[in-house]
Structures are given as structure tokens and as C-alpha cells.
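In the block that follows, a single chain appears as C-alpha cells, in the form predicted alone.
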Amino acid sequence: MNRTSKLLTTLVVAGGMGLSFSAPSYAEEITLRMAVPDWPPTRIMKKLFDENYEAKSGNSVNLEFDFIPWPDYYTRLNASLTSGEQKYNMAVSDSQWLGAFIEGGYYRKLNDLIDADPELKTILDGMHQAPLQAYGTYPYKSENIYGFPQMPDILITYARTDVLCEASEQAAFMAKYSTKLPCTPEELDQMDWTMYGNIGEFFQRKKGDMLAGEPATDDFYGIAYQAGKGYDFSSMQINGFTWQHGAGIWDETNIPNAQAEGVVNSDLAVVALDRYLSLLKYMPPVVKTGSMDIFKTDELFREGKIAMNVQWIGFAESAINPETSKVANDVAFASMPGLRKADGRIDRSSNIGGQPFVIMTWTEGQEIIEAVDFVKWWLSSDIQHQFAAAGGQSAIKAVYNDPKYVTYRPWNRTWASGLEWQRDVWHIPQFFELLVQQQEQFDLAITGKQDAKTTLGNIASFQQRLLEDAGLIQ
């Protein structure tokens, strides 16, 4: 029996509607495996599934997560899957991955499980947009559905209070700066990157120096966002610029339109990437490493060395813990710092983090359909506000808009608006190479090697390049 007749039977036996499915006469023992990256969010998963989960089938199932760290996370996967050894029936994958492993036969298009599933429909219709396209569509914003998020994440401001509100260094700041030192949440919402800038070039002390009225025990410095050669690290940081600046990425949705030279290299992405570049001075100096990622800004925050960091909500949770942050009972979180637009309005557009679950194209019959009441118990209501208290993120509305959301963690607060200004990085195939060779470029720049216009213009040309050969330009 081939693959689809064997789903079709299965679903003809359980009657066929909804994939809401009687209990069997007996009950099955069902395993399903899943590759998911090791952080936070997915170690909540994990307990909330070992306390809570009851498969509606009756049927007895175990869902075996294997834990991958982050670095390492795309090449397991990547070699597991084109290895044809078909370990996993489901992961949770990063957006960008999506055309590489769709096309590649991987990843299930979804559309006929959500059809035929009125449930379903539903908690797909109540989510927000920003992360439902950017991780369940392929071509990214087209009616194909490849994924239901798993952890939304975006990035927002950590602040030390203790540093920032400190009397002495709020003086100080106004004499220098004639405006206030943001120190509040609220306070923290209304930064720009000049502000953000000021603080940098102002909390720049060496060993010994006075901070917050004490000798400063280590050097010291007042900002640090992603700048890392790695994966994707600089490319996520550096769009937001993009973005906000008005200049834009390859657009893939305007496909074969979409051009790279004249709009990855113009003027306007030019000045974007200028600044980013010109905040780098006022960071610890491992940022001219190529070693600044999320790991490192993540360490050098908990362990006290800077006074803001700009870094994904899903590493929130470590920076309250005393356990593994020194600053655990100092620290506020807000929105991310924006570009001030004439009419004062600050443009936050931002690069889109977290991940989507996928289900692989070998799962089926009665894996299938667990996996499917997997990823609608995961997406219940209930479950998700526990996940939100325990730490995670919600993409669904009526869950986030609910009073109770902002109390779960601190950085609830900046949850809502912050979706507002998400945008993503292409889902295509050739992503890989893009991102390599442009990651390779950014670091030139931030090393100090290369300036902006000769950088976005190698990124430029060898984009269009490129995609004029996967025939995706015109």
C-alpha cells in the first residue's frame, strides 16, 4: 500500500471528519520523535508534556524529544534528514529552513489536515500573522501551510535598574546629555538608537572606574545587540536597520520581480547598515571578534558586564534566575529600540524570531493523526497560557489580549506591540548560501575590514547572481 492510500484508509476507518477520531477498541502504543533545538522554551515543552499530555485517542503516547544545542541545531537536522534514516516524525525548525527541506520532500504541506479539521481552523484563525506566515508559509506569505508555531519570539530590551537608576549616574547623565537616563519599563519603551548610542558612550568604564557608586569590579560597558559571524546572528540585528531605515532585503514575495542589486546595496541600506556599524564602538570588544551572538551578549548580561542588552525573549528567563544571572533581581525588560521618524513616531521593524513545529512526509496513519492532537493540545488555550506562565510565548490572540498574559513575566508587557513590527528573512531554498556569504560580508564590516557601501554591494552582486541562476530573478 503506498503512503497515501494507507492515510486515506486510516482516515476512512476513523470516519474521515476533523480528524476528531473515536477512541480505539484497544489502545495503541504510538512514539513519535522530535528534533527540537535545546533552550528554554523547548525544555517547558517537554515538562508541560510529561505532566499534562493525554492523547484524545486513548491511545498511549510517547513523544521522545531530542535535544540539540543551537549551534549544532541545522547541520543534525540538515544530515538526519537528507540521510534518508527518517529518525524524526516531527521538528521544531527555524522559518528560513522552510523551502530548503520543503522542496527537498521533507516537510508536509498541511493545507488537507487543516481543511478537513474545523478545530483546527479555528486556532489557525485566531493567531496573529507575522508568525503564522513566517512559520507555517511556503512561498513565504502564500495560502501553503507547512508549520504551526511552537515558540514566537521576538527581540526586546533587558536593562539593569540598578545601574540605570542609580542616582548618581542619572545626574550624570543629564549634565552630559541635558535628558533624562531612561530607567522604567515605560521609560525603557520610548529609547531610539541615539539614545541607545548616548547610553553606550556613557557607561563605557574600565576596571575600577565608579558605577552606580561602587568601583566598577570589571570593565563595564552600556550596550551590546548581535553582531556575530555564526548562523544568522548579525543578518537578524542588522535587517531591523534595514527595515526602519526604508530600504529593504530580497524580496522573495515579489518573485521574479524582485531585483537584489539597486535594493540590497542602495543609499538608504547603505546608511541603515552605517548605523548599526556605528554603535559597535560603544560594545565590549569581543564584538570585533565576530563572536558577538546571542550567547555571548546573553553571558556577558547575566554575568553583570553591560548595562542593556537587544536579545530574543527566549532568553529572558535565564536573566531572572538566580541560578544562572548575577543581576537576576535587577534587571527590566522593554520594547526594542527603534528609529525616530520625523513625526516622532519610533519604527521598530523588526526580524522575526522563534520557530515552527513541521511534521515530516513519512508520517503517517495513526502517527499522523497524533501528531496533528499533539500540536492542537500544544496550541489550546489552556496549554499556551501555561506555557506563557511558565515563560514561553503565545501567538494567539485571544491568549496574548487576555488580562492575565502581562502577568506571567515582565517582558509580557512588550508582547503585543512588539508582533506589530515583525517582519522575515527569506524561506527559499538557496538560502544557505545567501546567508552564508552575507554573514561573511557583515563580518568584514564589523571587524573593522570593509565599509558599509562595498559590503552591501559583494551582498548585492552576489545575490542577483545567484538568483538569477535558481531563476527566481528575472
Second form
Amino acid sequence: MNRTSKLLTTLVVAGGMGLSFSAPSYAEEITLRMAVPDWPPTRIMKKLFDENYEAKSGNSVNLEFDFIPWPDYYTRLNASLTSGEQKYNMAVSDSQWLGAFIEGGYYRKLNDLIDADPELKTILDGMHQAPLQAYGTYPYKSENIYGFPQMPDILITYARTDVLCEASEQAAFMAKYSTKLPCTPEELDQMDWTMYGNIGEFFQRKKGDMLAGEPATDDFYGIAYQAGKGYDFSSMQINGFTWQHGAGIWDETNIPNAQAEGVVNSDLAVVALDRYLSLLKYMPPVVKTGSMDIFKTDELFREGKIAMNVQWIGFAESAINPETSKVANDVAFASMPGLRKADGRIDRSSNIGGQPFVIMTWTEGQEIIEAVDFVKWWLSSDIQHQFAAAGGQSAIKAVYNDPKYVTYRPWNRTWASGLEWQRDVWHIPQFFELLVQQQEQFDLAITGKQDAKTTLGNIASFQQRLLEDAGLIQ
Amino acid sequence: MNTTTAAHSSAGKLLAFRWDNWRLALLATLIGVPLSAFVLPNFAAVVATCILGGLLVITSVVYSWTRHVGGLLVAPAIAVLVVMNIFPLLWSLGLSFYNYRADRQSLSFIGLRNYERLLSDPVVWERLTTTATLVVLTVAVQMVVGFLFALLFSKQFPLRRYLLILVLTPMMLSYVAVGAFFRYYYDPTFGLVSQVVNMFTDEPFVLISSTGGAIAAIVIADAWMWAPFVMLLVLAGLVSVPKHLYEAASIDRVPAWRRFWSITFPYVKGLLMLALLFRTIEAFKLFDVVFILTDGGQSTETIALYVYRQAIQFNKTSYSASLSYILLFTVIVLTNLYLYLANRRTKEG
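What about the form predicted together with the partner chain, after the form predicted alone?
Okay, now the whole complex, with that chain kicking things off.
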């Protein structure tokens, strides 16, 4: 072998060795599966992921969204988890399900991951406490974190400006109630339940009656809020009335001393429920059937049958879309009405809506690293801004306090102040049993079968017995 | 051959390693499966179970190949029945004696306590009463309407075939679609019923505002869906009535009612009984329409809806299993009652 060939051989061998030592490790393909309800906030999440997401690790991360219709969502997720198939790495969950699925060993406690990741800790520190506690903690308001906000939500007022601002209606309302019919979002923000009731009473129009200067094409009603028997479609509104009146629900943050008897059916709670029930007579007749849930009130509003509705923000996008709403161009959004106190202040305490997303206990190794990176990406300022701009909401203070935030959507002006009033219902594993019995009892009151005192008495005694049996009340 | 030799011989037969020795395979399976479940890790236990199960199947097939061909031919059907029906049935029966919840890992034997609890639970009895009311009303309406439809369609008239297809259509729809359809149909604001009534009364009509109204709503929806089924069965009976019997009756000037009672009814009685049996069993399980129309509101929660809440929403697996067995028992009693009555009438006939 001559010198040249020796040199070449040496170069080739050295090059080969160098290559073998410095060859980049191939990026792994990681697939994460996430169960999500099929509605705009999760569709936006997928769109943002598909358009923007690049894993910091350099791995090729594929997040498969399993879109499940809302009515089937709990059943399908519950069946998947309890069957042990371990199909999903992550899932959107209602906050009320936390206890049941944590105790079952499905939702992963996240404190160790948060403690080990200063970036994630900073994100959580910058989050509003109400959604963080509602969506993430079990026991409720403890230090244990299990979830992050996917779509935080609150109840707000949807109002028809074409009806409320019309001159003849304004004049007639002033003549009858000696006060101005609220019309602008700022005026609507000052609305209490008394005013809401007056508006309900005022807009009771039959087909052919004059409505906003023209004969009504169908029966028309002033107000609506959820009063359905299904799922939590009356509890979510009644809880707000209860808290505003200074009464309470069973307090799971004070186990085992908190009682149900005497609290759930206190005199103030009875007054609160009576107040809730007193406004139903002004609502569309479907309320008498016990099926006026959030989907029905949404439909009534979009079809132009009511002047006002108290509804979750999650429905607002379809209310201003001309393809899905007959009143798309005439909608204003304001804070939910509340109870005016003696000092003139309005108490707007309300049950928080929306959902967290959680990570499953069987997500391990590289999957959990990628899942946490996804969480950080989702909660990053840029993506939260994009989410809000597309119609979602953010629980990150720096995001929603940004002046740009209120320009994204007309209802965003209610968000920051609304968050201050939010509380949550129970997170314990017995949640569903408590809820079903409570909904049954509220339904009896809503459909006029029993009075508020009897209703709350029945709920309180059932809860006392069930929670004592479960060892949660001593 | 003395007793000892015979015993040795049968023991030898049992332990012989042959492809047709299904007894040895069964023995190995009975010992091996539980043993593997306790001793081996999960995956290995599943593999061992599959191997032993496979061995049992192979030896049984080889053994039966020349001896029990008939049995061998029905074996796949029986195997499917065992896997899909009998095993889950026995498994859930076993579960009903425990306090197992699907969302927890704990399991403890509590004997008959679930049955004791549910039989003394006033809510269960209330749901059973509601179910019984709905069964009686919905089946009665279906039988009457189905019978009248059958009488109508047993005659020839213009467009009969097309109308028959239209009448049969509801039966082919899914429960959920029917429930959703009737929910809109009854809606006081958007519904057709309310719009029509409103034209006369100037008030929206709210059918589901009382228990009676809600039950009527459910009965109408269920009857709309299933009266055609009754019609179909009765129609099969009606077309089989020999024409000459009617001709003879006509010559004898037998009144229409007598003609129906003496000629028509005996021919459709058996099929009517069958329709009654099928519809009663189905109505006893009434769930979907109630779930969508009222969600159990206005005191219309059926026992099937109650079982759903216990099993799916509350994850009380064992309790709901025991409740299901009470329902199964009730349906079996009803079925046997019908069969007994049907047989007695046949014998009397």
C-alpha cells in the first residue's frame, strides 16, 4: 500500500469512526392520545397543535385527538378508564370527575413534575386561583395538582340589542318601571336579578303583539337560564343564587366537620332557591318540562325567541355566527346578573364552568416528558393568545390582562372581572350520586311539584346520609 | 375383569397422551388455568390459558370427528353463545355477590347483601311501578293500533304497498333518532304539536308538564315505533285465514263481530300472543326514548334508566348487576306465564 492509499484508508476509517461516534440519535416517534369532547374549544386546540407544535425534544410528536360527542363523553371516557384499556394518555375532564377518577387511579398527580420544572411552576404561579383550584386540585383547594385548564368558562349574559335598545321598548319600559331598560354592555353589567325579572315580565309577547316596533312573528319571552333535569343543568345556576344569598352547599374543604343538614337547607338557601324559581314563570314554556338545559336556552336565543340568556361563554361563538344564529348581528355580552346587596354592590358569585385536561397514570417515560412539554406549550402566552383570538379563554393572568385580550371577542370584556366570582361544586368521588339526586329534586321544584323548602330538605337529608356512609361527615 | 383392573384401565385411559383424549385436556385446563392465574405473571397466564384452551378444543374436535359429527357442527354456535352470552351472564351473577365498583380496584364478598338492599329500597320499587305502568300502557296501545293497522292492510286498496312501507319505517329507525324526533315534536316553542294547538287556543301546548302528559308522550313515541311490529305479525296471521271460511260465513249471514271472533281471531291468536310476549319483554327494558324525552323527569324514570345510572354514572357495578338479575328474573317469570297461557289455550283449542 503506497502512502496515498494509506492516507485515504486512514481518512476513511477515521471518518467512519467519527461518523459512528457523532451520528445524531434518530428522533423518536411519540404518539399521545387524548380524549376530548367534540366542540369548538377542542377543535381549536387541535388546529393550533397541527399548525404550530414542534416538540422541544426534537422527537416527532403526534397528538391524536379522539373527538367524542358531549352527550356521550362521560360514558365513553368512564368506560375506557374503568375497562383498563389504557387507551388515552390525556383527557379533557369535567372538574367534578376529578375525585372519582383520581381515587380510581387514573389521573396522575402532577406535583412532582411541577416541582421539577421551574417553567411549568412559573406558568401555574401566573394562573388565576379560581380555575387552578377548580380544575386542578383534589381534594378541592388542596396543594395536590391533577389538571390544567383546557377551556375555562363562566356564565355571562347574552342580550339582544335590537330589542333592548329599540326606542318604543325603551320608552315603554321607562313608563312601567321608572328606570332605563339596559341596552349597552355597560348598562347590562349593572343588571341585578330584580332587573332581570323585570325584563322577563316586560317581554311577554304573543305572536302578533308589537315587539321592537314590529308585530312579533312568534311568541317572545324576556329571559332564560338553565333549568333542566339532565346532568348539572340547574345546579350550576342555582349554586350561584345560593352563594349570592349567603348560603352554602356542602363544604368539601372542611371534611369531616362540614354538615349537609342545616347548611344545604338553611333558611337563606331556601330564599335563594325561591328567588331562582320565581323567575321561571317569565321563561319560555319548555321550562315546565324540565328539559330547558343549556342546549335548549342556546337554541331559543339563537332562534330569536328570547331577549336575554344567562349562558356559558363556550356557546358565544355560535351566537354571533350568522350561519348558526338568527340574531348574530344584534348580540351584546355582559356580566351575569347578581344579587344587589344593601350597600348597592352586586354579588355575582357563580359556579365555574369549563374543563381541565389531565394526564393518565400510565403515561410514562418519554411519553410523560412529551405530555408535559405539550402542557407548557398549550399554556404558553403565545398559544393562549392564539386560543383566545380564535374564541377560547385563558386562565393565565398575564394573557387576559393584556389590553389586546378584550379586542379578540366581544364577551372577553366580562372575563377578568367574572373570574373573581367563581367557585366550584364538589370534587369528591360521590359527586355523581349527589348530583343526580339534587337534579331530580330541583326538577320537582322547577316543574312545580314541590316547594323550595321541601326540595332542599330532601337534598340535605340525602347528602347527609350518603356522606356519613362514605365517612366524609362525622 | 375385577374392579381394581377396571380402575387401573380407566386411569390409564384418562392419562394417555393421545390427540383424542379430551378428558385429560379438560383436567389440565381445570387445574392449569387457575394455577397459572395465581403463579404466573399476567401475560404468561393469558398465554397458558390460551394454550390449554386450544388443546381442549383440538382434543374435543379429534375425539368427536367420527363419533359426534352433529355435535361438532353446532359446537361453533355453542362456543359463541358461551363466550358472548353465558359467560358474561355467569360472570355478572358472580359479581352481584361482591361489592365491586368498576372505578375501584377493591373487591370483597358480601353474599346476598346487594339483593337485600335493592329489595328494601323504596326507589327501586318506585322505578318498577313506573316501568310496569309504562309496560301496560305502551304494550296495550301497540297491540290495539298494530291490530287495527293489520286489519286495514289485510285488505287491498290503492297505494297499499307504499303506505305499508311508510307505516313500517318507524320500526327501522334507531331509538335515539325516534327520541330526538319526538322531543322536537313535543317542544312547546318549536314543536309541531304545540304549533297546531296554538292555532286554536292561542297558548303553547306543553305536553310534558305533568306526569300523565310525560307518560302519554313516551307511550305515543314507543307505540309509533313498535305498533308496526305487532301489525306485521298479525298481518301474517290474517293472510293465512282460508278465504272459504269467510265465504261460508257470508252465505250464512254471520254478523261481522262473530265472523271476527270465530274465524279471524283464532288464526291470529298465536301470533298476537307472540307479539305480546316480545313487546312486553322489550317494553320492560324501555330506556332510550325515556332518556331522551324526559331523562326520567316527571316521575318517568324506568328501572332500565335506574340501572344505567347505577352502573354507568355511579360505577356501582355489583349493585347494578344484582338489579339486572332481578329484572332478568321478572322477565323470565313473565315469559313463562305467557308460554303457559299460550300452551293452555292451544290444548283447549
